[in-house]
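A single chain, nothing else alongside it, follows as C-alpha cells in the form predicted on its own.
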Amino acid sequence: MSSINRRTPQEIWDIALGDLQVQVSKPNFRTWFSKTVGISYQDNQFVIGVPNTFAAEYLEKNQRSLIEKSLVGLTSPQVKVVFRVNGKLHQPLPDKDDTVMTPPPPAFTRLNPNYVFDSFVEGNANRLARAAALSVAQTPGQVYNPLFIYGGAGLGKTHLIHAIGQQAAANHFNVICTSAEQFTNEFVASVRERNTEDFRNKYRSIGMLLIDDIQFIGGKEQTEESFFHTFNELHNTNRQIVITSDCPPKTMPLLEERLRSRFEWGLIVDIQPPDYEMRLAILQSKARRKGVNVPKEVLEYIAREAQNNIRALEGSLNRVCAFAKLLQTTPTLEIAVKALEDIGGKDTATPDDVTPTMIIEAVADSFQLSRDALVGRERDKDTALARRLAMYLIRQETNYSLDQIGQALGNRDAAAVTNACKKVGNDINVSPFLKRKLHDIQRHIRPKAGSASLA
C-alpha cells in the first residue's frame, strides 16, 4: 500500500491505461483514452482529465465500470471515478425522472430551426427516407450507420439531415452538420495553416456527423483521404453518420472505391420528386406556416405548374403571395396565372439563344473546373466526363455542326465529338447521376439564354 501512495495520479493512470488497452478495441482506445490524464486521487475519488464534454459523457456512460475495475488494484476497492473537462468536473446527465434539465452541448454548426420532422411533409416519394431519418435521430449509432439519402435538388435531403440534428442535439449529442464543400474548405485551410490536428479533433470528437452533398469531394484525393479516416473513426466507435448526395454511391464516377463501399455499409434511401397530391399538401403546409390564406384553387394551380422540386413550389407560392401583397389583395387564380406566366416566359430559350460558350461555362461551373481545363488537353476522369457532356449538350442545344463543336472544345475532330455524344447518350439511360447532371446544366443554361436574348 505504501508503494501505491508513492505513485502520482498520472503514474497510476498510466498503469491502468495499459490494462484498458488490451480490453477495448484499438479505435476505441485511440478515440476515448489516448488523450486522458490522471489528475488526482484523494478520499477514494480518482479524477481523470478528458479533452471535451462528449468524451466525458461517453466514458461516464459506457466505460465507467471498466475503468474503476482497472483502478481497484491500484488504489482501493471503494474507488470512484470522476471526469474533468477544461478544469471543471463533469456532471453526469440527470435521470429522466430528474426535473433538472441540462442544456445540450453546443453544435459546431447552426441548424435551421425550420427544418424539423414536424414541418416535413410526408408522401409516397419520401416516406422511407423520413422513417429512416427519424430512426437514426432517435437511436443514433444503433441502426442504419451510415444512413445515405440521395435525390435531386430541392427534394428535402437537407431538411431531413437538419431535422436529425435538431433531435440529436436536444438529446445531448454534439452534432456537426455541414456540407462536403465546407468540409473541403476547412480541410484545405487546416493544411495551409498547419493546424490539421485541430481539424481532426473537431470532426472526430463528436457524437454525430451530418454531411450534405458528399458528391462534391469526388476526385479531390486529399479531401477523400481525410474523410475516409474521419468516417472510420466515427463508425468504429458507433457514432452516427448521415450523408446526402444527388446520386447513389455506385453511380458517383469520381469517388474512391473504399469510400463507396463504406457508404453502402448502412442503409441507402432515395427521395423522388413529389406527385401532384404531395405537392398540394406541401403548399398547404407552407401557406399555413406563413399564416397566409391562399384559396385551394390557387394552390392547385401552383401544384400543377411547379413540378420539379419543393424549392420551385415554395418559390412559386412566394411569388404569387408577393404579387397579391403588391396589389393589396388576397391571392386569386388570376394573380397566380399572371405571376407564374412571367416565370415561364423567362425559362424558354431557342437554339439561337444558347451558345457553346454558355454551355462550356455552365459545364465547367458544374464540375468546378476552369474553362481552360475543359477545352485543354487534360485527360483525368473528371475533366474527360465534363468535356463529353459539353459536346453532347452543344449538339443538343445548338445548331452547330460536329466540326464547329470540335473547334469550340480545343480543335478536336468530328469523330471525337461523335464518339462523345454516343457515349453520353448511352450512359444517361443507365446513370441517374449523369441524367440529373445534364438536367441541372440545361436548367442553368436556358434561363440565362432567355435573359440574354432580351438584353
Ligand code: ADP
Contents of the next structure:
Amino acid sequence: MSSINRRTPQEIWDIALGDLQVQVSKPNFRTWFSKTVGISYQDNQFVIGVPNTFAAEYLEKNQRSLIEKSLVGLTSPQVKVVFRVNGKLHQPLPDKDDTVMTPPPPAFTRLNPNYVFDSFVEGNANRLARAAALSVAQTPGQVYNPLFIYGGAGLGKTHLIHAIGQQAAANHFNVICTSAEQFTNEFVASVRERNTEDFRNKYRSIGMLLIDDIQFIGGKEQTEESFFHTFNELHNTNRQIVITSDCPPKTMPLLEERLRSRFEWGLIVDIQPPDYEMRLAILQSKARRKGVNVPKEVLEYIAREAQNNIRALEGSLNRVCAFAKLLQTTPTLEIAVKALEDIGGKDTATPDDVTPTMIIEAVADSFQLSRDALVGRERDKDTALARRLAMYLIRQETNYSLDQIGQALGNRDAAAVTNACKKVGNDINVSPFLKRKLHDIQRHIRPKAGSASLA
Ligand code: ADP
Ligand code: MG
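Right, the form predicted on its own is done; let's see the coordinates for the form predicted together with the ligand.
The complete assembly is shown below, putting the previous chain first.
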C-alpha cells in the first residue's frame, strides 16, 4: 500500500499505459491514449485528463472497463475512472448495458463541429479526396457511390468524413456518421437484445451513411453480413455511402469478397502524407484558428520537424504554444527547438520517444565503434554483430518498418533486416553474453522501462 501512496497519479497512469499499450491496437493507442495524463487519485476515483470531448466520449464508451482493469492492481479494486477535458469533468455515459436500452442519439450528434470543410486545408496530398468529398456532400447519392477514402493515420480521414456529414446535415439530409467499431457494437447489442429489426429500420431510414475506419469490420462475419445488407438497401435506393479505411479495399485483410467488390463500385481516393508546403499551410491555419501569433520561422521549423502526419503536426504546434505560454512570451524559434527536442522531432509519428538514431548511438557506444561504422559498409565480425543488434533493437523498441530500419542503417534492404532480427532472436537464446549485452544497451536507451521485451 505504501508504495502506491508514494506514486503520483501520473506515475500510476504511466504504468497503466504500459499495460494498455499491449492490449489495444497501435493506431488505437496512438489516437486515444497518447495524449492522456493522470491527474488525480482520491476516494477510489482516478481522474484522467484527455485532449477533447471526443476522446472522452470514445474512452468512456469503449475503453472504460479495460482502463479500470489496468488500474485495479495499481490503486484499488473499487477504482472508478473519470475523464476530464481541459479541466472540465466529462459527464459519464451510463454503463454499456444501459446504453443498449436508451434510444440512439439524433443522427448527427457525434459530428465534431471543428471538422468542417472550411478548416480542412487543401494540398497535393488530399486534393482529389477533398474534391470528391465536397461533391458527395453537395449532391449525395448522385455522383460517386460509395465514396471510399483511404490513407494512413492522422492524415484527415475522420475530419473529411465529418465535414461531409455536416454539410449534408445542413442541407437537411438525415445522416448517420459512425465508426465500423460502433456499428459492430450496435449490431452485436441488437442481436443480444433481439431487436435486430429496429437496428435495420434505423439504418434503412437514413439519407446518408458515413462509416469511419471500415477496416475494423474485417473478419467479423456477422457484422460483415449485416453491413452487406445495409449497404445494398441504401445503395439500391441511391442513398450516399462514404467509407474510410487505412488501406484500399484490395489490400484489406479478412474482408469478404462481395463487400470488397462493392467498395470498388464507386470512387476510391487516397490521402497521402502532406508535403512541406502543405504542412506549413496547415500550421498557419491552425495557428490562426487558435488566435495565436506564431512567427513564420517558427512554423517553418515545426513543419520541417514534424513530418509524418497532421495529428503530430498539430501536437507539435500545441506544444510550442504551451511552452511559450508557460514562459509568458510569444513563441520563438528558441522555444520551438526546446519544446520539440524531447519528442524526437522527425519521429513524432511513432508513439515512443525512442528513435533509431538513439539506438544506433547506444549500440555503437557499447561496442566502442563509431556510428558511421554501423551505417557504413564495414563487415568485420564486431561491426556486423553490432549492426544486427541495432536492427533487432530498433525493431523491438520502435514502430519503424523493416524498410525504414534498413534505411536508417545505411540503406540496407528489408530482407537484411529480417535476417538480422531472426539471427539475433535465435542467438540470444544460446548466448548469455549476447543477452546481457542487449539488456545493457536497452537499459541505456530507456532507463525506466528496463528490458521487459527480452525477459
Ligand atoms: P485520420 O482519421 O486520418 O486518422 P484525422 O481526421 O483524425 O485523421 O486528422 C487528425 C488531425 O489532423 C485532426 O485534428 C484534423 O483536424 C487534422 N487534419 C487532418 N487533415 C487536415 C487538413 N487537411 N487540414 C487541417 N487539419 C487537418
Ligand atoms: Mg480517423
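Since we're looking at a predicted model, the values are computed, not measured. We call the rigid core the largest set of C-alpha positions that still match within 1.5 Å between the two forms. Numbering follows the first chain given and starts at 1.
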Core aligned, does the CA of D382 move at least 2 Å between the two forms?
yes
Once you line up the core, how about E314: does its CA shift reach 2 Å between the two forms?
no
